[in-house]
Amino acid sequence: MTHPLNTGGDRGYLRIATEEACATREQIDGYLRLVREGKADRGTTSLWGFYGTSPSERATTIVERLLDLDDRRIADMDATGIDVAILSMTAPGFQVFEADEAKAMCGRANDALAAAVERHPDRYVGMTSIAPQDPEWSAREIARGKAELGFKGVMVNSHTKGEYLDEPKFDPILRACAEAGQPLYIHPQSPPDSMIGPFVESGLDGAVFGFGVEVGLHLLRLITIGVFDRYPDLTICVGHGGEALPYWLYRIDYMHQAGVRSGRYERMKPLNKSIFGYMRENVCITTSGMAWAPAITFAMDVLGEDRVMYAMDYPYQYVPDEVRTHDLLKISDAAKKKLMQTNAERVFGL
């Protein structure tokens, strides 16, 4: 990686933030139209009914920051000492639209992000957004993102209208990521209508809890269906400290193996490795929204120093002092450089 701050100053490492959101005006206007016309699912209605219409400072500031890919974002990065941001289109991406509109909007958004990366090549890295409503189109867009736009990873905002990537029809997307040698980042959106009811009723449908539950489920569905046996070199990334999976990993692994032995579930077949093994060899997690030393060091202990990467979760959790939480972690200098810089360089091929 070439960067004017490539020494990391006195730190000895760059700060590469790996889950940083942006949006196009067309994208946000599309969410608001779906909400206004009553065509959005409950999660989009809850999330963008707030961010798109609330006069609160949080809502208006987040939308402004999502849309800015130039001076304001660079200034915010400078203010927090973030050297490089890996950017992707915000949740729920283009997965809430009908297929034709989703593909057209997604392609334009990818072009817009590529233009921003070209304007700021030392500060930004892009990830390809997709429209899983059309898996073959998405596979072609992944290839275009790598070959033409210079993107370094693939972003999917978890389920697509209640459907998950473990379903056979989505295999072209997984195959395209594997063939491109690029990580698939599963970012949250609100749980689908089939499971969101109790979350909305209690105000727990968003980042407070529902996001993590939903993405953790998605990743486990992929692991247990054998995605990494089919594509052993595929890397999947999830944020927010691994969406609680590192903490639960011992029990998940034990109960999965018990379920396989029992034959209770038809889709729960023997795998080449344990879930613990896949989490340590095929999954990377980021610290987005989890600037909490006990959680970060626990995840590094469980998954290994090579599997955890720094992220801020800009602009949703823009807390400048959280960068210092990472800088002050009581871990070795070598481990800190992996966390803040070199793991991201390896995973995203920077």
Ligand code: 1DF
Given for the second form:
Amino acid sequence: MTHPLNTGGDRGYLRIATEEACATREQIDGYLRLVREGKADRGTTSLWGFYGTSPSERATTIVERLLDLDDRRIADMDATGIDVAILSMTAPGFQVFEADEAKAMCGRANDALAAAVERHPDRYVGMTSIAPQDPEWSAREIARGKAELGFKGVMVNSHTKGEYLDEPKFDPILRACAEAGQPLYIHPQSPPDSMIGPFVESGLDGAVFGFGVEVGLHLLRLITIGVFDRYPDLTICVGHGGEALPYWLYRIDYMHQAGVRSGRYERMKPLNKSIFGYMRENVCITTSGMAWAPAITFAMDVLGEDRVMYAMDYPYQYVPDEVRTHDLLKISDAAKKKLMQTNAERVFGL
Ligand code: 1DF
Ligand code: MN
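Mind pulling up the form predicted together with this ligand next to the form predicted alone we just looked at?
Let's see the whole complex now, leading with the same chain.
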């Protein structure tokens, strides 16, 4: 990527942040309406009941920052030294609305994001949001995102009304990503009602823990159903240091192979590769929310230097010092450039 303003200068690398959130007013108003009418699931009620109505500093500044796609966001990027932000509509996207409303809102949000990218072409990259309630529509939106809107990846906010993308009906979405040659980013949302009880009663439903459990489960469901045997060139990205999976990988792999051999679960079939193999060859992780040297270097060690990308998780974790944590990592200059810049350029085709 050529950057007219900044080529990384003395640093030797650009900082490309890969999990950066925005929202339309209509989207946030939609969450608030669902919450008010008692039609939101428990996770959305907890999350958007807070962000949408709390007078706290955290809630009000985050909502303001989500809605701004111009001066304030660019100023924040400049203040922290972020050269390029890969933007997507915030969680839970359009996946909590009825299908017709979801599609209409999602299409308008994609258009609005594309317009923002057009206003700031050297600072923003967009990802296509989808409404998995209608898989065929979502597949067409993925193609439109690539061909007409210039988007470089596809965002899904994990489960859709309690269903995961390994369900056969969602296959058109996976196929569309593979055909577009674009990565599917599985971003968290709160666990579904079927799972959230013990999380929400303890205050652990959101980004503190529930998000990671939810996305780790989602990715493992996709791997174990054989999504990468069906689409060997598909890349799936997850944030937050890989949602704990790199750390658990040895045990997951061991027990998965034991489970396959035992024939204990009908759904657990032999796969072409080990889970370790898919994690190293089909999955990319980002450092969103996990600006922690031991976790980042561990993930790079386990998955390889080509598999880990920088992210800030703006505006939910807008902490300037965390950028410096990345800059100061004790890794080679070549590995740092991959982490901060070139892995994102490769994965998103920038
Ligand atoms: C939070 C964090 C909320 C993230 C998010 O979406 C979100 C949070 C509503 O802290 O409540 O995307 N995040 O990715 O870290
Ligand atoms: Mn995020």
